[in-house]
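Here we start with a single chain on its own, the form predicted alone, put down as structure tokens.
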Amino acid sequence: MPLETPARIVRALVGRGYNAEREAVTLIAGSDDPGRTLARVVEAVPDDALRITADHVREVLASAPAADPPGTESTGSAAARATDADASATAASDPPVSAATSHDNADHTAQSTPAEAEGEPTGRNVDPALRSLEIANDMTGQSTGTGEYDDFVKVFRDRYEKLSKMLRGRVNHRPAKAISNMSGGEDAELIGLVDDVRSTKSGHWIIELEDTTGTFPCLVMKDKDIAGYVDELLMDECIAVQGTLSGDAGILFVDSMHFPDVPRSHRPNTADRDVQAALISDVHVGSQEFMADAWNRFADWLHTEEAERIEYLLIAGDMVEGVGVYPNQDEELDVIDIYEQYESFSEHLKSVPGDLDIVMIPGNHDAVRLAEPQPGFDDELRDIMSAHDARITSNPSMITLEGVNVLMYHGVSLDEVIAELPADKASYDEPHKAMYQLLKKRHVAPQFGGHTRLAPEELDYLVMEDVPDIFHTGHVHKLGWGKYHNVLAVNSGCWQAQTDFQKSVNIDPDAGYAPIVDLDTLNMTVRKFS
């Protein structure tokens, strides 16, 4: 098979253990004899080279060899045939689209993308001016919290103000203090943060709601349709209730309950052209179980013609395994030094195409504070991870790709949601359903004082003030996706095989997957590389 297309050239190079710059592939493809040129380039590059550059190819093209005598076959031609065979073998083993993944229904399983419209610029060959990437809500360098009592008051006041605004159009809110002065039997409506939930001897539920003026008890009868909502409540989330005061005006009998939620009328933004983003997380370089081979297959595939429409790579935290994250972790480390872990990650990141726009946020294994929101990495780590000019922002952050709003959050709070809520509402096997709960609450980590560590700041950066079009998380090492009120929720799995610690807590990871989202349709395909 002749090497007449860039994709075959890439596969041939991969078969020989090399990555290549896009310009280098273009130069080889445009030469008079691509197969022979490729063989000569491979012969000419230094022994320690892992990546073919455009300069390597230019040097070979500038020193063209003499023509072969008639009736003889040059070494280059024989090598070219071997390279063609490598290309065919590599092509035959391309990773398939995975069907064995968790999703809500067939509508959420992305299909093969249609052929590009005739004449429309597609793939990473397009003018960079067509790209658009903006980052909002980055709190790196903005942290003001000192851990004093007043800091906690400020962050919860800000949370209440932001979330109560989303609910005021649905209820006629009266402050808790004002309700306490009303007469028995009157109708009342209240917006507050959940301060306590407890059951009565009769099986009913009492919810204490707190606003800026005080707290007020609200009773949900067990035979009410809304009683099922009580199982979904987390401490410190914001809800609204409507009901009637008891005869002594000491408690509110709840008739209806509202969450900030994503409006059912939400219509997601889409890109104006055929362009894709790859969503991954939890790479865990430095772990003995880091799946380097799967990562290399992913990186190599990104260089192929099939992946040309992928122009953005979003990594939702845990670039490295870290040090001291869980008991006896040092026994499972391949790289002990944290800085060497990031240097190794950077080398792996260099293997993806250099013309991708890359955005990264930290996770709980990364070398930043554990309390959320997590600022982006310090200058020393940013310098180490400077490959391809990757953009680093805080966890969480809203990333806008060509008009499509992607909320990136590592996902530590998913552990808490899954632990607190019924299995049909949230589970590790279907992590996207736990994400639905966060969308419903319009907050990525509502509960304070539990498993998730929250930092007191003047502003609550964890509130979803704007509805995302895509909600991207990781952390739980499970793959799942679906749509909630037209928001695509994606938990992207991991690149780490099961560790001994994960076995001890019964976590069976979904490793080596890459969700690929069409930004013009928000359809999704999952590629498997493990």
Contents of the next structure:
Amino acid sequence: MPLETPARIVRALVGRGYNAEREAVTLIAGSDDPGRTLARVVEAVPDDALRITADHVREVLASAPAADPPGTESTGSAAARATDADASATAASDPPVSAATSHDNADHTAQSTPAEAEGEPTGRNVDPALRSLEIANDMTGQSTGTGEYDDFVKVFRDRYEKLSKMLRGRVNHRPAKAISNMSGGEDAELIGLVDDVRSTKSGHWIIELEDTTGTFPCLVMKDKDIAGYVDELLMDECIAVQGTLSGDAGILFVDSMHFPDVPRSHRPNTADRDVQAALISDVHVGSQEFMADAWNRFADWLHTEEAERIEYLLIAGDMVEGVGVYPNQDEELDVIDIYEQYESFSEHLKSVPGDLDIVMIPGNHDAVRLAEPQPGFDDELRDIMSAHDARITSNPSMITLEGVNVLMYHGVSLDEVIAELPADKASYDEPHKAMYQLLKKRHVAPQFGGHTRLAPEELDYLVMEDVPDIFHTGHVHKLGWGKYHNVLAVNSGCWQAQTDFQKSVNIDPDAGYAPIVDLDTLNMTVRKFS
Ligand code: D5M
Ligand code: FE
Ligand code: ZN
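Please could you give me the other form, the form predicted together with 2'-deoxyadenosine-5'-monophosphate, since above is the form predicted alone?
Every component of the complex follows; first up is the chain already shown.
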């Protein structure tokens, strides 16, 4: 493998899913056989390492070279990150976009007028003592998963435990194993994770449900009303069924199906005073498409009187464009070094009012592990982004703002929900409807082994144990909001104009919008800055 120059080494590492310290790259380049050294380093670093350090390389160079290492073509488990000595400075561009907003609740007012400099900057008259901001289920530093089989067993047991509890009041279930010992014709109720869904020759559906004792096949007849639920099912979500066993007791004929769901009677918490939160995501600083001008207009507007009730700013992931996230992404990078991207992001964050309380979670473009739950940014990145004293937490996290519970989740699973469900139940044009499905399943990323990477942990942090009052996601770069059983679901658009990839697949992003929520009423308005 001809690997002489640092730039080639960086690219080779990115291709394997790693970011590397500058010194590590220099050491590899300066070794006798850089190609061989690189392969040995990749082989030697722990699977969960995001970054190859100089120490990793020194260790390898100090140890005697083994026979040709296996697995030199293996890819890193985490998002690819790279540093590059020749990183360019930020030069923002902001091509105009036309974007549509999508919402489905009459209570909401959409103000899609461009915000010019409206009013003079004010001395924001806020009393920090009135504020309260708490974060629950931050799993940063709590990761226990080693990727072993046992961890998968644990995380699914925990998922089953938590979700079946929500269903137990509605069905009187028995374990799958006990049901397989029952006689034909008896009524039976079962709670399980969806293990398989297939259609029969005659167009009926067989759903295999799994609990901690085994699996049991359940038949949904195509002409029953509940057949309409079958196309909503995702693998590994938890449901309950009630029905009657077949004559030979080998299959359960399903009469009713239940989802953990948000109770229709959910009464959202509200703040005691007239205070607002701005909900944004997908800033993508470092991309050539990052819309710096729109961002600056947003930041300027936040200083005006009109925005003085906004005391919280929530950012649901993809602060920066990252490096090596998608193939050929480097061709659209404006800032090549991941740390310089965060420095630039931090500069942009400095232009918003210093007295805002900010909460940030990572997304799939950020420099943390890709598998969900994603821990909050590491100390080095926190340091870079320290200007605002922002609260940094894991993806997902539940944030309580003056009593209002906001579930923040970046939203990678939305791609999957949209791909798998019929368009009237989830689509890019109505991303909030895909969010409704997640609320109904009480899980932010049910499907394991698909597009969304899940990390096996002792606990399933992705279950929505508590019903949020606001569910805030991003990722799909579309703006959409609406209410589901009184929960406000908001997908917050982005600050990145259409990329070449998005053009090629007809994704027309909603860029440069800021959804603003009144925390005392949960009404929402949208401001446009592009
Ligand atoms: O993703 C923004 C949206 O675009 C999200 O719906 C995924 C999709 N996307 C963007 N680039 C790609 C590539 N290269 N492959 C597949 N899907 C893609 P974000 O991750 O925020 O950039
Ligand atoms: Fe994004
Ligand atoms: Zn994303």
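Small disclaimer: the values here were computed from a predicted structure and weren't measured. Numbering follows the first chain given and starts at 1. Think of the rigid core as the biggest set of C-alphas that the two forms share within 1.5 Å after superposition.
- In the core-superposed comparison between these two forms, the C-alpha atom of Val476 has shifted by less than 2 angstroms.
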